[in-house]
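Let's start with one chain on its own, the form predicted together with the partner chain, as structure tokens.
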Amino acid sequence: MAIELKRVTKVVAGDTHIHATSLKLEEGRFNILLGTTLSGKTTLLRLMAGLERPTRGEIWFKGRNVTGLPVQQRKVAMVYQQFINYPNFTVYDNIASPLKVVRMPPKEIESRVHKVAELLQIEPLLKRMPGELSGGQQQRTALARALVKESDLVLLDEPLANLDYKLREELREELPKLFHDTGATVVYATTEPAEALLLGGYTATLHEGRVTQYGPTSSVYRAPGDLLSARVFSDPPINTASVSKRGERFHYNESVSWKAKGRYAGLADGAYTIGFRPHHITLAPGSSESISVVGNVVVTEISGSESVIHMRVGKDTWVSLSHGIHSLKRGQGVELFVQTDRCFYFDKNERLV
């Protein structure tokens, strides 16, 4: 167990910022907190490290009892979104500053920056100043700081967040490579549910303050415990709307229905809350299980090959993503598919069933 939660409360001048939440991270794991801007993902994150205290709880890291340890006396490393480097040091120094604090030996410092250096193909500017370099070159100083400390815990908040889709891309391809030949426990903040899953490793899914859920990154996405979680992990929005299963058919607004089968025919009967992904309501049958609806448009945005639609059925708005370019007009009824296998079940309770 690399780092553990227990119970940790934080509550900042009478607002909880994060309400009592348990999760434990495995050493040696790529983790990544996914949540929306004001989810608590940066306060987690800051409790893990030590800048902060938790307001109730513990924090336990490999077995000890951190809760009230500074940050100075813990192995922590962290990386930004914006990109933090000391502004007069060039690139050398500033990778060798964590390892000059600690008095290491001169010769060590000097081959473990190099290393790091290499590593991160940033050993060109090692002469540089942070100020002469890209935001990527920027980041991947700051980034071989974090690393070259050997930290047995290293924190990421959003450290692709302000970069360009391209250094983006490049970036995220290689930090799970990265971290995992140095065996240190990774924990990944992001917003974007996509980069999660690009990422893989494990998610934990935060919705004000709470862990909705934690475990494998596709699993999370391919079964999400509950409502919320599978809201925080869809982009565009998931889909929702209250059903009722009465025999063996689910009602949709009484003009729809569909047949239960598997393990969803033995369902009680009653109310229930179906979530579906905008990918799997589309304007072509996805599936022999694609039921059909009809609906407005509110609004159509073409993002290359794709096309976001925006669409009224009764009383729910949706949002389906289909292939290909269609210019539908605002208004326009419109005759889409929804795939009733790929559809998520909720109980009352919004859990999964």
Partner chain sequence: MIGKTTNQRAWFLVLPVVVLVAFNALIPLMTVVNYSVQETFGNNVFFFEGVKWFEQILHSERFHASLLRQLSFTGIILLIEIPLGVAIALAMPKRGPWVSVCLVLMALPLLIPWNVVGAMWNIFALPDIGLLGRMINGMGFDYNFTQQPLAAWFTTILMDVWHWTSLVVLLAYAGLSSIPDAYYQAARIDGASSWSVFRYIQLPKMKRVLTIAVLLRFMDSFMIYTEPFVLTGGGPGNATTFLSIDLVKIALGQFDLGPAAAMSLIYFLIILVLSWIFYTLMMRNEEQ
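Just so it is clear, the structure is predicted and the values come from calculations on it, not from any experiment. Residue numbers count along the first chain shown, from 1. Compared with the form predicted on its own:
Among 314, 98, 52, 82, the residue lying at the hinge where one rigid part turns against the other between these two forms is 82.
Having looked at the form predicted together with the partner chain, could you now put up the form predicted on its own?
FYI, this one's just the chain on its own, none of its partners or other molecules.
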């Protein structure tokens, strides 16, 4: 294992920022920390980097206990959301600085700097000073400095947040490929489920200082182990409802029910919670297993070619994401269709069944 956290806890002024966490990240893989703001992502990154020490527990890197090892003695690079550059260095010298520290030959430094500058589209800026750059250009410079270092462990704390949309999309595609070639273990923190899916690799979902699930990104998304992980990995928020199973059918209320099929047919009768993502409740049937429900519109948000509809259905508030532009008025009654074959079913302990 490249990096492993063993029962790591971080307490600050009596506040627990990280609860006892055990996590193993595979060497040379792209690992994502996914969670909302204040979920503990940055704290975990700083612990891995050696910028902070855990209150309890140990951190191992490549089979070595590095818990007390200062950051200067670790082959690690870290990039923050806020750009950090040397103001008195040119862009070229900023990027080259970690290579000069280890006395790399000038020709190799030049080759590496130009290669990474071309990737990040800042090659024309190499002779400028950081104060002459836009915020996005400064962040690209900071990212280039981490890339050129070719560290064993690269920690990225929402590094694309300040970049323009087009460059974000390009880098999301290129970063995993680039780091795959270096063999580095990458840990990438983000608040965006869509970004985690685009980056692939492995994902750890975080909530209030706890890792709720870890595994291949697509697997965590498609089969969240519990309701909390499903909530972390859904934007817009996942919809939930209390249902009961009686015999061969699930019942949402007295007028809405559907047949329990496949592995769900054998579930014991009783109370369950279903969860379904907004794109699985739409204005038109999405599959043969769709059921009809009627709700009242709270608000409609139109974005590009999609409509996000917030509505009240009985005592529940749900969000629907439908293709097309649909101008619906507040309070208007609307029929929607839930794809029951895309629902997650959770038991009384909110574990996936």
